[in-house]
Every structure is written in structure tokens, then in C-alpha cells.
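For reference, the chain that follows is the form predicted alone, supplied as C-alpha cells.
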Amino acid sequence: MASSSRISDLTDTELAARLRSPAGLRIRLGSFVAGIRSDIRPVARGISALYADFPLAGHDEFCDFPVELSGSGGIRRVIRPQAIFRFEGMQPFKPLPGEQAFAMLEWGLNWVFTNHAQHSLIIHAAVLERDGAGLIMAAPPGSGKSTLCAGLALRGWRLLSDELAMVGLDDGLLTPLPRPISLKNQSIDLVRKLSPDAVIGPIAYDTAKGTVAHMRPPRASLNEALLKVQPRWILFPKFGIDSPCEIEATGKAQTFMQLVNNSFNYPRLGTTGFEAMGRLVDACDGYTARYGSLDQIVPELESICSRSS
């Protein structure tokens, strides 16, 4: 099959066979190639639903990140089955219940990129693009950034990533890594109401993060997954129930320190990371935002970006 084919071109039988093959299912994730091996049926169903528009990589192409998600052996295959994530033979996490297997795949891929894609400054942030300029939304878990990211992506913003801002150490540009958008708890139904056409994958209950599901990324974002973006805005969002919408500009020093607090590899990069972070902050306008609904924040945010683009 030509490397320009997509996951949706595979039948369910072909997809399962590739997942079980020694090389795994080769998927192109932006400029990277992941090889996924799994014998767990929910993983195949999740990939079929959420990675349908992703391009397949050729069998002869170099695989940047070979990962495996397998079921437990022995009696655990029948009674309370578990899912085990491995990367290059390592098992970085404890096993999770089998019904959380697809969510574990997504979390595992996040871990792989944050720990092994060290050619970039990596920040825990959602990243989108509008009119050629990049918006970085950096925040700790529970701040509502993924829900806001989904809302903007459904309004036509180009998705670069739901989880990772990858800032080039040399050029300062944002490297796209569009993958399914993580949704938790009430956000799942909220996104369904925003767009009946949004594709929501398997739901994992009772995880460490609550109820978790993922939304399929827009196909248009995948079609431009090799196009880097100049960063323009940095936003530190914070959702609060019944909170009024308040957006304030932040100074360069405050923006710098908040980004450092949300960075995965800033200390590891040393002087190189300091210089890359400084260039990023200098290139962007910084804001903090509190809000109580997407109806509040999205128009205000789009207005700010329109005025300063």
C-alpha cells in the first residue's frame, strides 16, 4: 500500500493484522513516524475511530517511536484484564485496567514525545494557528485548556497539538503534532453539544483523571501537519464555574516564568533552553484569562487575535 494512504483505507482485519505485526502499524504523526503494536481490541477500535484521517507511513521508513500496548498474561487475560504500555522494551507505567487501554496509548505517546523529542523546547500547552500565527495555551491539568482547544478547532482554527508546544531550538517555530484531543468529565458532553459531527472515541471511566475520551482532530489540520508556525500569542487560561470573563496582558518576565513552570524539558536543555524560551517570549504577546464558558472566552480571544495579527 502506498505511503499516501490513510488509516481509513484499511479494513478492520487489515488494521488488526498490522497492529499485531512485528513492525506494527506505522502512522505518520506530523514529521514523526510512530509504530504501534497491540493485541487489544479496544486499541484497534480507538485507532479506527480517531486516527482514520492520519496518513500511513511506508514499511521501509524509519520509525521514530516504536510503542506497544499489550494485554496481561495468565489469568489476567480473563479476570480483570490489564493493559501494559512499552516503549523500546521499557515499561514506564504500571498496568492499567484493560478498558482504559486506548487512553493509556494516548498518555504513553505523550510521555514518549516529552522524554525523547529533545530537539525542541517542549511546553505543556495546546497549540493552534490562525492566519499563519500561532497561539500557545499553557496551563496545568484541570485548567480547561483542552476543552478550549477543542472549541477553537471546531471553529476552524488549525490544530497543532492538544498537549505539547514543540518550539524549535534554532528557528523558534512551532512544530505541528496534531493528535486526538483529550476531553475529561463534563467536557465530553460539552463538545458533543458544540458539534454533533465531532467524532468522540472510546470512553474510559474511573481513570486517575476521571472519565476520559478523545476527539478526532480535524482532517484539515492533518493535511498541514508538516507546516511549521510562527508563535504570536501565549495564553494562560483558567476555567472557573460561573466565573466572569477576564483577560489581562502579562509582562514578559511573568510570561517567561509561567512558561518555565509548564515546560517539560527546560532544565535539561540548560543555556539552549533559556535562550529558546527568551526568543519565544519576545516574539509573543502574553495574556492570562479566567472564564466560565466557551461562549465567553472564544469571541474575546478571537477579537484579540484579530486585532494583533
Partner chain sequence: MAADSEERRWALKSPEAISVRHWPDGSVVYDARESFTWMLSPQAGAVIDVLKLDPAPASVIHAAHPEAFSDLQEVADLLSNLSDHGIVHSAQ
Second form
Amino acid sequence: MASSSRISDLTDTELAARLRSPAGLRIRLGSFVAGIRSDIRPVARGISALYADFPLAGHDEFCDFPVELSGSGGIRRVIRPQAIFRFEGMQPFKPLPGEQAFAMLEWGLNWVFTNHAQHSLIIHAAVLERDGAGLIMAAPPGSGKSTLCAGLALRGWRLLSDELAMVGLDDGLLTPLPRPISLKNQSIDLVRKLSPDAVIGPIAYDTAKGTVAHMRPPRASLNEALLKVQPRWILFPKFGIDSPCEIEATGKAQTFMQLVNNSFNYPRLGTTGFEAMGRLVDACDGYTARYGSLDQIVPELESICSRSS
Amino acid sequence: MSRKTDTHLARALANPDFIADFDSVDWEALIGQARTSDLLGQLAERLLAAGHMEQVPAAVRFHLDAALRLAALHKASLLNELAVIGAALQDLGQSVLLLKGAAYAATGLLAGRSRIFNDIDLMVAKSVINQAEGGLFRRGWLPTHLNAYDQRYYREWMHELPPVEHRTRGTVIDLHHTIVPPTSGHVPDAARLIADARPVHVPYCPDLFRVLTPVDMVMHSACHLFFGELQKGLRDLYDQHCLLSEFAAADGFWEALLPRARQHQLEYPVLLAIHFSQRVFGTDIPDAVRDESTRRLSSRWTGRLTDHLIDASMYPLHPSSDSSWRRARRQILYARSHWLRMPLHQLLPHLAYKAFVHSDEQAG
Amino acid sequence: MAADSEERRWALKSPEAISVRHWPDGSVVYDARESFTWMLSPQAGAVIDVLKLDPAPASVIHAAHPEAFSDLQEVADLLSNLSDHGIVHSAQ
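Please move on to the form predicted in complex with the partner chain, as the form predicted alone is already shown.
Next comes the full complex, and the chain you just saw is listed first.
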């Protein structure tokens, strides 16, 4: 039972016990195993709500990324409790208020993956797949990328990631890393209304990014989390209230430059990064989309993606 | 199986056969220790050279391969920076010494293979150091310590200028004029170190760069390690192990090492380097040199205590190898590193200032 | 245009560190030395292509890419423009 079971197979008590054990809760994220340790109750609640469908890893398997989310000790436990994130015992960030603990776990994991993906060019983007072809939606925060990503995932697109496009330096393929989709402010309610299937986890108020919550990734996406995808479309979404829907083709040189601005590790990769970016742009059609609502853009996008796939 | 894991990294680096019957707990300890000690690339390099990569489980090999890739990027970036630095400093009309990691990598030494660089250490004669700094400013490097106290602290008391950081690429350069802080009371002959240095060819660079002779390189590495804060103790000691192992074959190296260190008033750190490198990594040291080191170290009245304290900093800061007792000893060692570099009448005000500024920044 | 400036040879600062890719809407150039990426017009991309191999005068660039330029003057103007931006410099 060990390696084929999922988080939802654990009772709340079992889940809490694993989170407190020295090895942590061993969970499979894409091709990696994370070991999550935490004595904070909201973290356990968030994991049980949003990671329910994730497979558990066996106890004898190598843990790629041991992370820990602990509360502060002493008086801080009672007055203004804090959450501390650790990776391999190191503390890469300052503590956050205790009620942001689960969001901090998500940000911490993003940090871990971006810092250890030396085999990939990493772009700040949502990535989805349809009919075997990958759609990369790259944009700075606030452009509606995650909302659009959640909308497409709820319509049956396979979710690869809502934050990180990992483009293989050797094969040019997209590595899936499906995890909860991060939603901010108004988009939390918007996504809740999109579909009765949308499961939203604990809400953290007053974070550096505003109000933050996460949506559980579709189970089908987790089942295919080891299947890499050929990138096919690159979209730069730009949400504006009451904006009409306009999608236009973007030239490859222009696309290249915009991706550079949205990449985490392009500068560090040197010439390798330049070559990888060039191959990616060659393999994809680029588009820039302005839109005011999901109802407008989703059909347009689906029509483009079925036309050229 | 359960065994003690606290020396896994040192033992695997010393002898890669050590990994033969590793289970996942062992691998997690080893990789975690290597990550926290900045030694993952060197570990990968060592396992690769021993032909052991095939024995490493695929999941672990992924991270070793990632570390090799990262190290290759660091090396490429170093060579690029040196080309820019070469252009910036060619009008100096004097040689520019590469120190530490940059020297190991540019010279193709074992110690530089798949090593991570946090900054680039250069040394020039004190008479041209301001001119050299100006040259770097003109190529886009900017001072990092703008506060007047820090500027004075470096310029009056230290062996290097405040680090400069490139405004777009973020690369950091430490510009030295000698290899130990003058306030430490040890006064090596900097002019002689520079005069004895050997040319090293760096692609796309004018003939400008030099590296210390093998003996001087070991001496400097030892100073850096044992006069420093020992925050990356194991990593720096591994540098030492690689240097000693590789230079052992050179003619007259062992005969020259201790006498030369004495000439430069730097015998003590070299004795410690020999002692610890042998203890932690089993470095092959000729009997005569080892006996002499042991004799001279044990004649110091603080010998045992220092030994005990330094020992604590040779364990990775990882849950699998750290303990509260080791943390406590490292705290003492941190204070020691300051009194080794500075007389107390300068040190106490300095620490007080740092403590004040630090708590001030935290509050703000 | 005076004959001497047509004969002036132009060069890249560090040709060994330059990579370039061309697309219809422009060329993207990467300078590994400066760790800097920028986008140029397709014509400027053609200039970089030639200078990557060797320093060259405008006439050689024009001959290598006759489709990209209407006349030699256009090449000369572009070179002077690129020189103002520090992308090329006079090799003599």
C-alpha cells in the first residue's frame, strides 16, 4: 500500500503524525520527493485540503527536498506567532506571521524548485497542455495569469504548473510540476464560482501579495505528472477590467525578449540559456492577449490552440 | 540501517568507496551536508573521478549532475569576469594576483574543479590599489559598503578594500593588498609574494594575471581558513586537502612549506592546516612534516582548546551533523577569529558597533 | 560619402562572446561577456553576423547581405548608429 497511496488515504491524525516525524511527510511532487515537516496545524489543514490527491512516497525512497515549517518557540508561540521556513536546516527567508504558514510552504517550495532546476530554463509562467501540446502563459504578477490558468485547468486542460515553466536544456521539453494554483484577492471568489469542482484551501490575509489562497490541482494532471510536453504556444496575457478581448500574434524576437524579462535563471545560464530560449521560441507561436473576462478569452484561446495544434 | 551520519561528507570526500553500501538515509545526510557546506560540486567531481557515478541511485545522481552544471556555469562566468577585469586593469602596468577559488580554477587545480565562487579575490601592490579600484569602478563595479564606518574599517584595518559589486551582473570582487589583516600582528612580505607569483594564462586576457607559488597558495589558504570566521570550515579545509595532495608531487614542496611560512610569520595557520587536513580528510603528509607539526602545535599552551573549538567547525551545518554543543563551540570560535585579526582595544569597539548596527537593522 | 569612411573597418568589442539569432521581426544578440541580451533590427543583425567572423568595412557587409540594404549608404549609416550605442567600433 505504501507507495501507491495518496494523502487522502491518511486520517488527520496520521497526517499530523507524519508531519511531526523526523523524516516528515514524504510526498511525490512531479518526479521529486519532498519531505515536509511541520508542527503548525494550518499547514496540516492546507496539505489535507490541497494535496489530497498527491501520491505518498515510500519511506525507503531518497528525499530530494527536506523542508520544514515550524512555529517560533517561547512567548512567540502565543503572542504574534511566526512561521519559519527551513530547507536542509537553512533558513532562506525571514519568518512570516503564523497565519501565512501554508502560503509560506508554497513559496518556500517554489524557491526550492527554482534553485535546484539546473537542467532547465525557468520562466515565470503558467503551463498547461492540450492534445499533447504545451501552452506557456508568461507574465509578471497581476496580469491574471493564475486565474486564467485555473480557468483552463477547470475546463480539462492538463496543469503542468501555475508558476514555473521548466524548459529542458537538453530536450527542450516542459517538465510538469503540478501543485496547488495560487490565487490572489478577487480571483479567489471568481474561481470559486467557475466550477463546483474548484477546491480552495485556507485563506491568508494581508500577505506581501494581498489575500492569498490556493486551488487544488485536478487529479488527472497529477496522474500524468511524469509526462513531459512539447511546448507549442507562448501567450502573454494582460487582464484589464472591461478590456475588450484582443489576441494578436507576436514576433519571435519580441517573444524572446519578453520571455527573458520573465525568466528566473536566464542570466545565470549564459550562452546555454540563450540557445535554449532560441529553441523554445522557434518551436512556439507567440501571442499577446488583452482581455476583460475569462468568458471572452477562453473560447478564443481554445480556438487558436485547436487550429494550430 | 542506522549509523552515525555526522561525518558522511568528509569521509566520502576523503574516500569515495565509503558510499558503497549507502541507503537512502545515508544519501540524504550526504547530499544535505554537501548542500549546506557548498561542496556538492566537489563531491560530484570526486565520485565521478573514482568511477562511482554508476553506483549512485538515479535520484541522487540528478542532484550531483545539477551541481556539476551549476559549477560549470560558475567557471564560465568567472572566465567572463576575468576578461572584463583584465581589460579594466591592463593600464595598471603591474601584475594582478588571483587568489583562492579564482586562482585554483584559472590554474586548473583540483581544488578549483566544480567549486562554487561567491566572489572573485584579487591582490595588487598596495601602492596601486586605489588605481585598481578606480579601474573597476569605470567598468561598472560599485562600492557595497557606503557607510563611512565600514569604509574606514576596511581601509585602515583590513587587508582588503570593501567589496565592489557589478551594477548589472552582481559579481563581487574583493581587492586585497596582502593576505592577512595587518592588525593580526602577522606581517607577511606582500612585495615578495607578488614578486614570486607565477603567470597564469586566462583566455581573452592580456598577460596580467598571476597566481601565488604552490607554497604561498597553501599558506594563504591556511590563513583564510584559520584567521577567518570558519563559517565554511569544511569547504575551506577541503581546498587545503586538494592543494596539499596535488602539490605533494612537486619538487621541494614539503621541504619549503614550513620554513617559508616561518619567514612570512605565518607558520601557525599552516601547522593547523596540515593537522586538520590530515585528521579530517586523511591527507597524505610526509612523516617528518607531520611530526614537526604535531610537536610545534602541542607546545602552544592553547593547543588543546583551539583544537577542540576548531573541530566543531569542521562539521556541516546540517541537521544530520550538527548539535547544540558544536554550535556553542562555533560561537566561541567566531569571537576567536576576531581577536586573531585584531588587538582587543580595536576589537571591542568594533564588535560593539556591529552589534549595535545589527540590532538596529533588525528593529527597522 | 567620402571614400575613406567606406574603407573604414568595423569590429565588435568581443566577437567570441557574441551569439545572434535572426527572425523576421528582428535579431536577438547575446553578449556573454557583459551578460546582456538585446534586440536589433534584421539589418543590424546582418551586420553583427558579418562582424562576428572578422572586422569588415561597410562594402563587405553590403556585399554579404545585398537583400537587407537598399544601398551602401544605408549600411554606413547603420554602422555609425551602432557605433554610437557602443555595439561596434572602428577597428583602425
